[in-house]
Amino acid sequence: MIDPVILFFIFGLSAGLLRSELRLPPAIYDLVSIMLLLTIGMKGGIELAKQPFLELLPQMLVVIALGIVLPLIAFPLLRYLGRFSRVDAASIAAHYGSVSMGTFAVAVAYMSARGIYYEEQMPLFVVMLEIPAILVGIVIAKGFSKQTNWAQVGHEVLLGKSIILMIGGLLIGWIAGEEQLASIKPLFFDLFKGILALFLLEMGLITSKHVGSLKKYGPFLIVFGISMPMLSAVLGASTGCLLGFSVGGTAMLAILAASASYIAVPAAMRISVPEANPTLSLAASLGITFPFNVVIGIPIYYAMAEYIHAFFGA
């Protein structure tokens, strides 16, 4: 059966195509985007503070390392085989690089309803696959310009509002830790799901504004949309695996990998590169990548992660 938070999205979606007048209220839409970051960040920050850092340095080094492989695989496939200009290119590439909270959030929501471990520091990994793609989407796109404002690029990309959230949010588990927490829980832990159909019920409607974009821009975006997710899914699985995560968190990875950016990268990419088209790299991660994944692809990178560790022997 479809998970009921699958099926808010899908209604909104359905609503929103269907030109319906529904619409969640800007406030309600950020109050509910600020509890979802905050609660991810503060669950895994909870767990962080039983395990030493310097045993996590080596993985946030690759994982950093994924992040940048990530674009550069994703830029010479939309700028050769789908002959964008150089700068739409880099910043649709800086889009698949990086990773998507919403569908971080259906992840986290898939693997607690089925009772799967995994990696309690997947969220500080979120916050490591953000930054570099980020980065490298700009470098391609303008080369070491000297007009572009490193600065503000930085404060845009460390001190945004999904970064910040999440990062604040990691704080507060890791100091104040599980029982401090507790009296918090009604709100943030028992009201996650809730408040993550809401949000996706506000995220098929916004999908519903960026199908048209498809029908002038061909079909190029939709196989891009579906294959790049799935071979970023394999390095991010293999990589998982290769780290030596559970399956859960083989998964967790490769989810993060498949997801694109819509909130953080399109932001930095309005400052550093105003010259690249948003629409297009808008149409193709949540008109396309962000329901495959959150609809069929989380199911099928599970099923990755079993195979791979089945594969390798983990």
The other form holds:
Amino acid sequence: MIDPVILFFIFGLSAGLLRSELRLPPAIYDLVSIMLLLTIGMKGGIELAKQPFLELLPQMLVVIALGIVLPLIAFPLLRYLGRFSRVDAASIAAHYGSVSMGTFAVAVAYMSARGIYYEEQMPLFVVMLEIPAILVGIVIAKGFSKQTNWAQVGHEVLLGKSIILMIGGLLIGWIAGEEQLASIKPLFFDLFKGILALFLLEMGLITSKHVGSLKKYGPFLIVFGISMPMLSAVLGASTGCLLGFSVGGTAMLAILAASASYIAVPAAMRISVPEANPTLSLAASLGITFPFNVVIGIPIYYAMAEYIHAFFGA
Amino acid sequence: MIDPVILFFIFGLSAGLLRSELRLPPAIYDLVSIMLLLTIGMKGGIELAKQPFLELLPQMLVVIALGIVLPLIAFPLLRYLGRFSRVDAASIAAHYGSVSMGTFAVAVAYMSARGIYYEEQMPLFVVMLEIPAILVGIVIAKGFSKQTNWAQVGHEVLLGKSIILMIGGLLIGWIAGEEQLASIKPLFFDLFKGILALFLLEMGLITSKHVGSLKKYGPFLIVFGISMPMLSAVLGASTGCLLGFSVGGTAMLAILAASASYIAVPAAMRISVPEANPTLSLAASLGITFPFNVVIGIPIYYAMAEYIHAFFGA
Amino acid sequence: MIDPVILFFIFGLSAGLLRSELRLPPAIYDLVSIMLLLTIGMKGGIELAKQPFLELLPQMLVVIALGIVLPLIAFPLLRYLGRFSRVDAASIAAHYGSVSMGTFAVAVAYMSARGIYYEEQMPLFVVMLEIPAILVGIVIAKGFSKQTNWAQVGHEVLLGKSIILMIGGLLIGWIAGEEQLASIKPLFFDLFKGILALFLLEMGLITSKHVGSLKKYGPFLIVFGISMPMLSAVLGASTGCLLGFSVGGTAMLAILAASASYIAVPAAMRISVPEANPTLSLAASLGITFPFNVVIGIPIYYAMAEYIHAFFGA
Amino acid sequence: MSDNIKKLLTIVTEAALENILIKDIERLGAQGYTITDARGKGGRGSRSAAWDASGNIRIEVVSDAAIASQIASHLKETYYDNYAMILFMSDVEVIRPGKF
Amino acid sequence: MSDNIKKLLTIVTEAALENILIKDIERLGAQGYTITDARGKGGRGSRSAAWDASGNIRIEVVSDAAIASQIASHLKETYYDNYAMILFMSDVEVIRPGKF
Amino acid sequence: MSDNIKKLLTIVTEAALENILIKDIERLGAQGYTITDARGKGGRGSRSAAWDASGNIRIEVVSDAAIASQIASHLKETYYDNYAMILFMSDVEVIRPGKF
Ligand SMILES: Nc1ncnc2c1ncn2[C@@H]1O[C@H](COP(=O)(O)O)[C@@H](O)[C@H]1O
Ligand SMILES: Nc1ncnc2c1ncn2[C@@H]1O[C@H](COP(=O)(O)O)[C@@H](O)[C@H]1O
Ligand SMILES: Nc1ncnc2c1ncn2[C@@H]1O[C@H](COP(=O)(O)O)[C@@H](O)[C@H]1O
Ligand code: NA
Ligand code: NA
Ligand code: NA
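Requested next: the structure of the form predicted in complex with the partner chain (the form predicted on its own having been shown above).
Now the complete complex, all chains and molecules, led by this one.
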């Protein structure tokens, strides 16, 4: 049975494709994203507080390595199979190396609806995975060019809206703990799935605008937008299994690896690699990969995690 | 005892008339309307899923006929008693033939607060009733003029914000069903009356701006704005009784018939019958009929339904 | 243990000082303030309905006197110790004579988290305290000058957004009563602390912008921004004890006295005493006093109330 | 004063016209437009932007003089009688004249 | 260059002044005005529009030259010293000169 | 036409550039700027402002001619190739010429 929040995405997508007047005010899109990011962060923080932080360090390094490897795989595919220019290939690769908060939010809802356990450190990994691919993308596009203002890139990336909200949420959850946060639970936790539904409605509307530009760029982008996440999911699931994660945690890492950024990376690329065409990467990540992942991908990646565990786990 | 959400309307109206600085940002008005429409739609969809759709078809045709008849009654009253120009009379008639979502939302709250049962298909009828009056209004104003871009009118009407949200909600409710929607219940269902209170606060503020322009148009509009809904309610209640509805359902159809549009119809008339003065129809529907209906009308129409049932029912 | 809503304030403040991109859309800030003010008003109104109004009149007069005395104490300190110009000293004095809704909201959360009883009329006193200091400030700045448009000042002050929302909430709570308001409780009451968290996040971001301008105005403003509220709290607590309030009520009056306005008074001063530098008063009330009060002050003022009660009470 | 002088046409009108007007503007040859939300007051009363039905938009079009006056007279004929609308024009210097 | 040339007066100032300024503008004879929300920076520092107290508005008034300069000098005398405010004027061509 | 005639430079571009552009503008000598949010369409397609990544801003700078053309050419060289951006200039009369 399809999750009702996915129905909101399909509804938004259809309304957009039918060119209806429906749109959410930008301020509401902002509110909804802010609440999702804070809640995801807090959920992670609450759980993280329960375990020693130092044990996570090696895992974090492995996850960062995954974030470096993914764009390095995507780039040659795009450059040589897809025949994209160097900068465009680098920029798209960065999108696919990084992660999508929206996909992660849907995955969180998916797991909790099914009561599937996953390791609590996932929100931390989201932050870890968001950043390296951006840096790799810039370096591929421009080399270690003097022209790149690394201080500015660093600021942009670390203090961007989504990272800071997630880190803020993590810290608040960590410091306050579950009991203390009970008083704000009705807003942030109980409304989570409803807020996610509104978010996906808007994502559907936004996606509908990018589906159109797909025609321009031919079938390669469509193929890439589906097969790259599958490949990344295999790598993500293998990494999860290697780190000894539960099936849920393995699936989560697969989902994170499979997801492609459409907020943090486009913003960073726009400033650091302006020669790259933003329509191209958004058409792929928003027009193909995001809908594929939330509607079809998540259950596939979960099955993948089960499969890997059955063979290599335990 | 007056419902507290009505107190919010009165508060907004008073604040507006006192020329206070209070206003809700347009983005919030949008959010609140979107949530009300989605929720009403979903509530209807959940119930519709429980019964065979085909049985509704004849009812739907009757309701559409009601939506055609109402403006045809209103027009001559306005044209010959009220001495309005042809286009103004046609436009106002369209407003009164159509429905007001806000009034319907208050009626939903009224019924559920009193535990009154009504037929589940009401949200479907809202959609059915919204459209015909617009087309009738345009035809009265312009004849079957070649100048009218009917494709554009159709698009405007069917894909307008309120219709699409309600239909989207209906479909989501229908497909997902009550159990599945439990996860988004805290946002959409539990907060419904609170959101309605915010909506009515804003409606009060907006209404206050239209009360002023009533003076300009003399007493006829005031008399019309109260007696037309009463007349429509009688027709609506009779139709409901004829269709074999419960007292609650009969009252609901009376309320729908009595309500006058202030969102979908003004937008459609502005584009299709631009010669009509929008201040005129909004002064009537927002400045008179909406407050009359939500504060006084709903209980009257309910009594009407009981009365009709006592005589003709069973 | 620090309240989690305070963590949101600290998070916003840190994000702002780190110059992150994070900001809440103005429409959301508006929504959040509107909901807090309505809720506080309704809570007060519900309680007020339970007791005879006339008994409150003498208390209200005493509280108004407090609102007149506070700026008269602050002014000479600012003028002669701080060497501010007459208009600047008058304007800052008005800020400190008036109250901060945000601080009151945090205090409400503080008390309810600890189950501390306080007199129900507090929201009424908030309204009483907001106004006199503004008038005193204008008179100190300009004398009873003919130039001052008192009608306009009155309108500005009495119908300003925050006052009208609080009065509206009070009346709705009073008329409807607790039982009737149960239907809107999920939005306004259950989400209160979550909404307060979002509000404080934004307040942290806004505060961060004012911390910077403190450097310009030297250490006097910092000292004043901490010691003036302490002094006011002593007066507020004494008044509370004198009026025979409980420890909670005494602490509340201390907190109200200690808080400094940053919404209503700046707006009124900007129009009525435009020669006063708004950066100066906001740097003090937002950059120093608000954070001091919500993070450290409230428990101190509560201890103060206990102390006074132990000595003079009962 | 060579060919890098173009016309800036500014239109202030009801938000409800947005979709229709941009079709007209493109059809009449403009290479682009910029829209901001606005409120205001004029001969047809106050438009407060408090909600959908009462907002204004402010459209700017940079184009050569012929297109600008064509758009202006089309709008005047089609919408002036029935909609709140004003328009005004001025000369602006642009950097890439070929673009407009 | 006949009587369909009017003045466009643009004022950028603190949002808090909105209600007062539009009274002034109407009293001094303008037939209308258009307002957009803005942010910015000038001699009186940065105005970020992050919340109520720190926003700017941008007011445009089309009128004949006499009224425009009357408004300009009234604003200059009354508000320049104490409020963040700039104003500038230019010629614009209008279509229905009688309207302004 | 004395020294109270200044240049008004208007820039319409992607919202993502806001922080960078205002640094450039200040560095090149402008005494202030005003920004409004906008949407629009041009050679680089439609920018609907429906969410963060697709909004435009409209920046106005009043300054003397030398600074205006310096800013204009800096922007042209640095951003025109890779960003959605237009700019145009006109003369405006200001009241306190020393301020700009
Ligand atoms: N003299 C004016 N100066 C500036 N804007 C105006 C003027 N007159 C009208 N407007 C704007 O144009 C809109 C429509 O004008 P009108 O058709 O005169 O009601 C108004 O809502 C204002 O925003
Ligand atoms: N040189 C300028 N160019 C464009 N806008 C300006 C300029 N100077 C000031 N402004 C705008 O006018 C407002 C008030 O200016 P000021 O009084 O100089 O602080 C600022 O917040 C800006 O929005
Ligand atoms: N001819 C034009 N008139 C007015 N605004 C324009 C024009 N062309 C482009 N723009 C604006 O400038 C932005 C960037 O233009 P472009 O680089 O041509 O895509 C567009 O999104 C529009 O807002
Ligand atoms: Na990825
Ligand atoms: Na009707
Ligand atoms: Na105080």
